[in-house]
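Only one chain is included here, represented as structure tokens and corresponding to the form predicted alone.
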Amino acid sequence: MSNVSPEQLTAFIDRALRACGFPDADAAKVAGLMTEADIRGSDGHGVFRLPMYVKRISSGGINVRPNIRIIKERKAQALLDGDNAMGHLVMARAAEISIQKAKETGIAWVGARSSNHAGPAALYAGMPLAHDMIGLYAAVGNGNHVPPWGGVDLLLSTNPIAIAIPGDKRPPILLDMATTTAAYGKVKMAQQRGEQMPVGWMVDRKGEPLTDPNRASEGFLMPIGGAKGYGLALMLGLLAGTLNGAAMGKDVVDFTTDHVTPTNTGQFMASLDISAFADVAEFKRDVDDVYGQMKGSATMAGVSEVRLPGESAWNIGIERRAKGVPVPPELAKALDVLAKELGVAGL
């Protein structure tokens, strides 16, 4: 496994997207966000997705010259039509709008439809942090891999949610999770690497453990917490999908198998201005205190330390910014093939 500097990775993704017809500014924006996903350790949502994105773009499934626009708006709310753009562009715009509105109203909610896969939820939930705000993001996943609890029809996706809360001297507390035991991207990564999946990620239609990622289509992902995870996935889907006029349930398009049909992906982004509720400096110190309490907890036997949401990603980010992003051999080969197909310089 070789390491690639963040700068090299961003430049490669940028070249590939411009070769696909993206305007320079849009290619740079998406490349930066995809690289940030890899830096944070979200390996299933960074450059790993580039071949899939390019296939969908070349098949006409993504609009490279979109008109992302507000179609409904109030003081603390907006609804974006993404015009079938890359989800990264749609949600970056949604985050910007929610932050600007929250500066005036204290809290703002921006929904999106006609969007696409946007990478890890943490990218967008974390954007308000720089403005002393709390961020909240959720989305309908791009492919149904979960049945309703007790059923076998695949009607729900991983429907991720992320919440980001800033600290003072400590890292932010940033929860980023799928409503399933594992995100489907991890299944695809295991397949590419020729690895087996851990027991608990998927089961077949008889309820038996499914560990071969090549047989993923024969089963479904397990929701976190059983029926509770199913309920959470359903409610997030209604908020991010149905409320915005986006796909939900049987209307969700699996972008890993259908590269042509617009996904009409639904997402939402909310920003909360801390100063509307508390003194910012005092609040951030209190968050640090809670952080310290969690870290200072006595541990169970066999557990070396208590971790907080986002702590691992924060530490991975520090290491990868300094040492580069690891690229597995299988992925390196796929990216080399992609570079030749697009006529651009490889990594």
Given for the second form:
Number of protein chains: 2
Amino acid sequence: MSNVSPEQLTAFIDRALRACGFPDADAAKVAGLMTEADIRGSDGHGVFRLPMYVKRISSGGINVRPNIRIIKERKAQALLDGDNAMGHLVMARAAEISIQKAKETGIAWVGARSSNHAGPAALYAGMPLAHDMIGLYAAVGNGNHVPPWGGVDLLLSTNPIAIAIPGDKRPPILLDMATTTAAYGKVKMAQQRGEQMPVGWMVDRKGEPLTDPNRASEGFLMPIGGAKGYGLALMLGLLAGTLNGAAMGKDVVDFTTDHVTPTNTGQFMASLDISAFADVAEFKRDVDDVYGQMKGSATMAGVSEVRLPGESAWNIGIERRAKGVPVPPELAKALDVLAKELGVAGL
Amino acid sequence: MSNVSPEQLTAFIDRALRACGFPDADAAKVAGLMTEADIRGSDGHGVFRLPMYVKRISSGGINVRPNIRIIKERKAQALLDGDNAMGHLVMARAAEISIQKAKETGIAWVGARSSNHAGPAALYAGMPLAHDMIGLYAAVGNGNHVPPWGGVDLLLSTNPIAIAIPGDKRPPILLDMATTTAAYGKVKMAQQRGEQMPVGWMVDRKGEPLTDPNRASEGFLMPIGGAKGYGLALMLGLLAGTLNGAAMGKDVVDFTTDHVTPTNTGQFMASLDISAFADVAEFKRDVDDVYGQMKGSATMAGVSEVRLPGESAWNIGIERRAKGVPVPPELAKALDVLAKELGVAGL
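Form predicted alone done, so how does the form predicted in complex with another copy of the chain look?
Following is the full complex, with the preceding chain placed first.
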């Protein structure tokens, strides 16, 4: 496992994307966000995805010169047409718009259609933090791996949700979760690493545990809390997909097997301006206080300390900014092949 | 088990509340909402709660002549001070305001502090439906029964969330879930009925299953999906509680044991105007289509059909509107005692 500096990683993704035909500014923006995903430890959502993205781009499945635009709008709301752009560009725009609007209205909600996979939900939920706002993001996942509870037809994705809330001296509290026990990206990573999956991630169509990631297509991911996780995935899918005129249910395109059909991915992003509710400094101290309460809890046998949502990612971020992002040998090899295909310098 | 008509039930709650000193309009409003909870099958949140409410009211723990008012406001947002009113009154007001504002702004979000227990989340999330809007509600629960994941200190409540989305010919899809495997109201009901709890609802401080509801104080409720459910409960608590200046964490008052201290309950309510995003009729047909897809899924062995969130409550509602609300003997007895105490005619 060799470590790569964030700058090296960004520069590599940037040249790969420019070689694919992206305008410089867009390549830089996507490269920055993908690197940020890797820095924060979202290993299944960063440069790991680059070969898949490039495959889709070179197959014509992503528009590299998109016209991302608002097609419906009210004071605290907008609907974006992503014009089949990289999801990173669409959702960065959605975050910007929601932050801008929330300054006046207290909250703003921006939905998107004709978008694509945008990497980890935390990236976008975290954007309002710098503006003393709370961020809320959800997406329809790009492949159905979950049946409705009690069913066996794969009609739902892992539809993730992320919520980011700023603290004062403490790190932000940032929940980023799939509505399944494990995200599908983790299954793909286990497969690439040749590892078995723990019991509880997937079951087969008879409900028996499925632990071999190579057999993933024979089973499905388990929603958290059974019927509740199914319900959450469904509601988030209706909010992020159906409401925005984006794909949901049987219309979802599995972007790991189909590299051509536009995914019509749906996402939404909301920003809440803290100053509309509270004194910002006081609120942040209150969040720190809650953080400290959780952290100060006595623990169950075998648990060293309680963790907060986003704490691990925050700590990984500090480490990786200093020491670089670890790139496993199989991934390094795949990126090397990709560099050669694109005719750009390797990582 | 005897059945009581919704009208009888409403009239009984209404006279009980008027006997407690509520103005007529407020008594009628709360009685209507509590009855609606029973009609929809939220047996732990309807008239079952009346003796507890009355105990708190008569102990001075609830303000029967409140001045519920907006204390901060922007175009798409408001913060309500509930003045320690019954939560039903505060959240009905919050729903009204969010619906009114969303007509202009596309979405609106109303937070509340100094509120109280408001019954089932579904009641409020469902209010925007009649206005062709989507409803979103969350609350800080009134008693901490959940530790942070890996911890044993009870610092979190079951913080529920509800989302309601209207269909065309199909019933609305309405998710109303605690972020724990079971809501605490279900534990209280099992206790009252002398029933054991299933494994998975609660564990003791060593992590062993706890199934005797009389021992509930020795253990805690299990969050859905382990760390994820803890994360959700925490974020909803920060959004519904901390952001609004309401109780969260160690400040939460357990209203089953403390009948005097103001609970400073926090909740929020958001409404999304569908017409800001889509053609309303078309959207509703799309929701029906998703409903039908889920319903049409092949099922696992032993499952007769897939259910949608809110489907059971909808069907129970149809049955109970026609045949009345079943009142178990222990509850009937408790309500009889209550009626005598208050000097009003019994149920």
